[in-house]
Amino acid sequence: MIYFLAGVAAIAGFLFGYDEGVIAVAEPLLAKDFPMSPGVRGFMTAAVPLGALIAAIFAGPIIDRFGRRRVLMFAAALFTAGAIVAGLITAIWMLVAARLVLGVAIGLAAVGAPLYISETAPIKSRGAMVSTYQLAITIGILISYLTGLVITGNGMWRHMFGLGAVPGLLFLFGLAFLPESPRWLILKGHADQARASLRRLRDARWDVDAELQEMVLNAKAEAGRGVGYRALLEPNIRPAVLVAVGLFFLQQLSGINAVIYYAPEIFNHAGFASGETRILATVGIGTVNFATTILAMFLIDRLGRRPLLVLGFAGAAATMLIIALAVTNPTMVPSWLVIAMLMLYIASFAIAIGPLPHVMMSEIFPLRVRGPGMSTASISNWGFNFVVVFAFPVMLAGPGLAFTFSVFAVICLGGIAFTLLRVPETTGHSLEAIEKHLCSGKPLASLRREAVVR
């Protein structure tokens, strides 16, 4: 049953790749029927983020109130009536409000997902499990560039936006056949429910009743604390804030999204001048952050998660560098060393870089807060997504490609650095050993791996 929740909760990620991923290849099609300022073209795409974004405000309150399972239901049905919406526009402000939509579906499953998998997971898979969420976001970005290749034509952008339905109903189905979160149950004092929920998700052999020993202890600890917003500025939870608000800013000024949303436009700089080979090198990239994915989840629980977030950083700011002196120097450097280089540049982000901040904010804020905080995150998260992605064409027109990927290199090499002095190794440490060494007043970036619990 864990499997199929997590595959279900994935398809979060699915829709959200997918909805990232189309409009790079939907975009030409649909100036041809729509033609657009720059301006306009940029909040169009921005309206994804923006909408994620306002989401991400309440997802943390509304996730601790109505449940993990709930929210993401109703996530669920804004996917599939966002996507049909987008595939019958008569105008651009109505592909404008529909992405809006798909925005908030995004920014309330992106704090739900994650935290309904890593709430539901053993410990020993926790972070692999996590990570689908990650996984399935490539696979959406990749089977979105793919009908680039597939549905061409005048209008066929209708139909690229419409599949987006499909996956939301499927989301929607398979979510009615899981149970609640187990720790959300002993949060809100359904204890029964909660051994229930744990019996579904476990194996006949796991002893069901000693996890659900630790969860009520730990809630019994922390009663009568605060909850909410407020509680996140407690000297002891800042840390985490910190740490989790920090790697999605790391994520997001990495430049992951303008290499997503323009894929296309970088390849036409670099001087690839006919469309099919710009559209089948972003397939190419697609299938890279997919592959590479794959990868990192099994590195996530062995590797940990700190060797891979420097190894990640390191990666993304070289490749960054090289490509920003291939961009000024274009004669001297050939084309096919840029399409290289941003290969090499997905691989260092979709290792560590993509997945591990997902999953990091599931795991280090306690129980009685986790929805604020990582709905906090989540703001962080979107906020710069917006800004990248709407600042791109912008500085693409201005300062030009080689100095926006450079600023993006040097925001990688502080990532390593930020890594090293901010950031846990959780790995092995069940979500309550986390909690019980935030709380302690020790530094949380002094959790090691070598004093793994239980």
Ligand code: BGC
Contents of the next structure:
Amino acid sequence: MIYFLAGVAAIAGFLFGYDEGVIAVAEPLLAKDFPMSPGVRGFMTAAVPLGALIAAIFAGPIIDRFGRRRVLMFAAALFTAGAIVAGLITAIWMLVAARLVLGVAIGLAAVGAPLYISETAPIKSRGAMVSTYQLAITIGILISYLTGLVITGNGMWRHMFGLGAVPGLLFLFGLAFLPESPRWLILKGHADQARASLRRLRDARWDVDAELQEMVLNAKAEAGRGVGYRALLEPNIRPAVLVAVGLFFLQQLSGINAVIYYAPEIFNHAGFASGETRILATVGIGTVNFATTILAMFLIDRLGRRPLLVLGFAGAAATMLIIALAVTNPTMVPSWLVIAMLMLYIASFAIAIGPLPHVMMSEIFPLRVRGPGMSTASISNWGFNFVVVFAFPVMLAGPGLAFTFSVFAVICLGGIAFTLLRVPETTGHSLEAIEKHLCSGKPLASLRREAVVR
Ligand code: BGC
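Switch from the form predicted alone to the form predicted in complex with the ligand and give that structure.
What follows is the entire complex, opening with the chain shown before.
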């Protein structure tokens, strides 16, 4: 059941990636039917991150109030409706509205889905299970790039947009068969339903009562303490906020979406003249992103979060710097080296910088502030996503590619320091053990694999 749950919840990630990537390939066809001014085009493209940013603000409190599963079902309905409307539009303002609705669905699901998986998964595979969400994002991006290769021809953009309704419906249908999160049920005082939910989620030999008891004790210890956004300012909670917001800041400022959204343009700057080569190289990027995320899922619960993050940031910094040097001296450096370095950059991202912020934001907040805490992390994700995607073309036209990539490299070096100084090792700990450590007043980053004996 837990695998089915992780699979269904991850459809939200697929839709996140699909709706991010599809505009890159649909836009040239769309522009033939609906010519747009640059301003309208920019707003239409940015409607998804904008909707997601707005939804992220409200997602946590809504999810805490109505339950993880119910809010995800609402998001699934929005995904389906948004895709159908986007496929049927007769004017551009309708597409802007549809993309705003899709953005809201992504924003709700980007908080709800990792939270739902994290609260229902067994400790030993929690990291891998939440990473299925990131894997699904990469599949969504890859499939959207591939539709650009396969679905060509006038008016076909309608099919590209409309196709999103299929996973939307599957998501809704799958959720109908799943139980609510036992931890949320305990938070709301429904211990019997929590037990029934956990029974469905675990196999027959599992000691459900012991696991439930840990959840109940934790909820009792936390009862009567602050909830909502204001509680995030409490001295014990602040370090968790810093880690979650900081990891998403670093994820976005590592430059990932400059590559994901503008890969063909970057290849153009690196001297690839043929459009076809550029699209193929872009599909290559999508493939490396996807394949390395699978490797990450295998390593996260084995190697641990901190070593992987250090490895990822080091790899991303080195490759960004090499590309910056290569494009400054184009005559001395073969162009295949730029492609190879971009692939290595994507692999460094996908091994840690991609999945771990999503995994850790679902682990480090105490239950009573998990909703608002994850909302805040998601605001950081979408806010900085918007900044990078919006600023990258301006930076390319101004200081240029080498300078911009050097900035990304320096930020990745900062990521190594941040990981070593601030990020806890959550591998092998129950959510309750992490919470206990946080509330004990010890520095969050002092949590180590061996430190808590269960
Ligand atoms: C990020 C997205 C990014 C994607 C690439 C995700 O973790 O949040 O902004 O596009 O990874 O795989």
